[in-house]
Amino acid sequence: MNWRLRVVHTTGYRYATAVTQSYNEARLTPRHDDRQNLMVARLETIPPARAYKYTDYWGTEVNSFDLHSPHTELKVIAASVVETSDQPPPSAEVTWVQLKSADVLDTYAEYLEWTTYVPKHRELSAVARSLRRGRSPQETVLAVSKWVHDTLKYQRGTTGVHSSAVDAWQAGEGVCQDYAHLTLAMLRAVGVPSRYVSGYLHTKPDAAVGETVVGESHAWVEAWTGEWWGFDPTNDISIGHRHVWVATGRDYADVSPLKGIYSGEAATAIEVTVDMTRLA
């Protein structure tokens, strides 16, 4: 199946005092592929900036500005039109003996690594392996993503922006991007090349052509095995039409929708909103 979605990400700052200097960087433009095609994009800020392009180490688009004057409020309004389709299954598939050669593990290094966010875990470690026994590659990544899913369960609030898979494990909850960090943990644990992916999920699947709904800003994984392939452990689903991805890295350090630094106190209000309608 084939849709065509308009997004629109929408993130407000409010300011306790005015900021007078900002420098900030925007991870929000659809990715273009074999399942994805990126029609138009576009960046908006207010007050309005200036904002040069360039891909980053990873592949992902990034639009940089910066605000000199004076300013108690930021708008960033990211919008885009994609069509998308169902992911195919993968084509080809390599078995443990190839995972571990030394071609595999230099051309994947990054994505074995262990992060902040994606630690090594004795634990965790050992129920991977268990999982492991007995599948293939591409049937461990779906027994993984299906244990986290069933493991965890979806909560707002109890994990941040800057909890680690352990800390989602240990907590029994969390949010996708726990979901994915947890996930990530454990497919490195048994050699298998793993990587984080930001985009957004439409949350209607039947919606209708011109309806608007509101959307998720969402995170899933990809999994090397033999090529790059997506699964969804939040939901336990294939990656297909309702998903739109924006960035890859190692974990969510990699692929932050909005970062930077400012002059001025913190920041005491910040809104966020992701309004996605089915155009075709």
The other form holds:
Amino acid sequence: MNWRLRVVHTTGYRYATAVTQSYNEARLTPRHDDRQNLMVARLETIPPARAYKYTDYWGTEVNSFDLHSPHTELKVIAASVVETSDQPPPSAEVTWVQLKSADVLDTYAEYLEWTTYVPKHRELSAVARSLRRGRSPQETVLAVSKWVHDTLKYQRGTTGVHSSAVDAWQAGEGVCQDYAHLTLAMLRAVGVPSRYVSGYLHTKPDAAVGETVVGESHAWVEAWTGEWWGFDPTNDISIGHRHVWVATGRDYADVSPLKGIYSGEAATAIEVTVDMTRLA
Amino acid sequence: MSRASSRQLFDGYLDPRRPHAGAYDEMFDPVDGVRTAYKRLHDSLQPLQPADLTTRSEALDRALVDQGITFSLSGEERPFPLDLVPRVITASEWSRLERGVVQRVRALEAFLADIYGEQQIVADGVLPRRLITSCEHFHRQAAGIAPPNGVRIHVAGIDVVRDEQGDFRVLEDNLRSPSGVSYVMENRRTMARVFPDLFAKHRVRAVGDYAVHLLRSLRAAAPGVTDPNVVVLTPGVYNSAYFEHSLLARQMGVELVEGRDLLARNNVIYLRTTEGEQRVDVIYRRIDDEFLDPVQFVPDSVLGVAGLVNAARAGNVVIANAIGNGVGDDKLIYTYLPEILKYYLGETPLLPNVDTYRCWLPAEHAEVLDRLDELVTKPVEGSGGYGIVFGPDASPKELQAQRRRIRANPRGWIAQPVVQLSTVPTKVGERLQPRHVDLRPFAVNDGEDVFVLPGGLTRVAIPEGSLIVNSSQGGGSKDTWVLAPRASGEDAELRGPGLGTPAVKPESTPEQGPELNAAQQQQQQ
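Can you swap the form predicted on its own for the form predicted in complex with its partner chain?
The complete assembly is shown below, putting the previous chain first.
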């Protein structure tokens, strides 16, 4: 199925006292690939600022902007129109022996290493190894995703942006970011190169054309088992026309949607809204 | 009479029972006696009585204390005591060394451009990707930043040692913020005040114009402006190299600034001054990458400038040295220098490395752990001698701890056989004794030429038998004399009008009395 989707993502900060200076980077522009066609993308800020665009090491489009007049709220609105389709099932498949080859270990080294969000954990690794038994690498990705889906309870607001895969697992609950990190920790434990994907999910499978729904900032994973392919452990579904991807990286830190530095007192995040409209 | 005193001064100098007796002594050949390079220096020193040596040394100390006033005013302690015997390098030795340093800088420039660009060397299978991605100073934030004139290594400090055969070998490359050049200039200034007579007998190449070369390189790096504004960015007065930062800024005639003096707006960097904001084109920074821009690195750092990295990415300012150069001076990547030289320049190294084991290769890892007690193990990143373990000097307990550290992080360690660094006569008590030295020549790249300052920082290990020249281990320094070629018109130190005697009297016997008086008089001025 092919959809055309408009995404309007609003995020930002509110400050206790006026901020006179802030420097920010937004990673909010959907990418372009075989499954997804970016038709138009625009970034607007309030107060207005001139954005400087560049492509970072991971291939993500970054909008960088700075503000120099006093403001008590920063609002960032990223709007885009994308055409999406369903991801075909992965065609190439490698064996466990091939995944251990020097070539694969070298080429995908960054996607096999531990990070702050995706730390090594003995018990989790043992679970991952037991799930691998009798399965191919591809089947293992699905089995691990299902295990994560069944193990964590989806709980909005329970974990901050600073919690790791292990924190979420020990708490038994989390949001899509935690589902993704936990899946990565287990896949890397059994030697499957895997990466974090940030993006959006349209929440209504039977949406009518022209209907606007409340979407979500979302995260899922991609694994390399001969080629890169994605899976959504939060919902235990494959990647389809309702998924819009923005960035990939080793973990959340490589793709954080909005980060910056400002001078002033404490900031609170404003309510994030993602409006998604099916256009075709 | 001079024979007797000579025996005293150099008494037991080449004692075969001394530690590391196999080391190359730069003054004495064990068979042929005094080497040509040191002939005149030796002839000047030989007639000295031990008491004369002490007088000279005291004159030197006074000169240092004199300058030390400047140092203590700027909050700097002088870490390297200056030894009175200079280290001499002949014109032909220097020419070989210089070519090797230039070659290395050129290859590392090409390497850094590639690593922060297309990574062709990885795509071509010459270097493993993991070698790069696992490097602590491979900064992904710098990917895609292309400096206007292509230079990333504006200043390099290439540490070299002389092995048992007297051949120069590179011990490590320093491509981030190599420091020490102020000692090179200050040591020379002090020596010229205290020993004008020695300079009159040698054609020593000048080092005082370093800042001219540095400024030329920084101006050449600027993004398409006719009269670029260059600043020196320092972490502040509490930094141990603050004296050097202020000296270089003063000599170049540019502003010395801290992060809070600079401001980024719309990817342009401005200097706040009493006359308003001034656009800045080139920043010679002496702040580590991690503290340079809180947007990209350590978010709570106040030393740097928010927005600086993207201003450089946008091509509006040049950061010198470039961000992420540490990938080029990682000590594991150092072991691949022959491959890097061959790939980019199609050349073989003019200066060999010291033989090095790579703990991250399983075969070499095992050998290192087997021979830990005879090898020197070093962390791949960092400088200043931190973390280095000398196998032969380590206790079994220390070796065990080191073994654990290497096992836990094989990528983090390399190992080398103990190199018996060359020795140079050094004043110890009332005699001259062989003490081990290394050398850090400084290279400056302006995009057209790589200039190597004829001299460099010679560090000397003072304790007998010590091979560790770091100041924290009681190291000192020596003035490094690069001799001008016999037929050259190169400017030699103290040749200018009004400085010493221009005429050379090669065979004259040094006279002691008047010269010491001259030195003492200068102290009183």
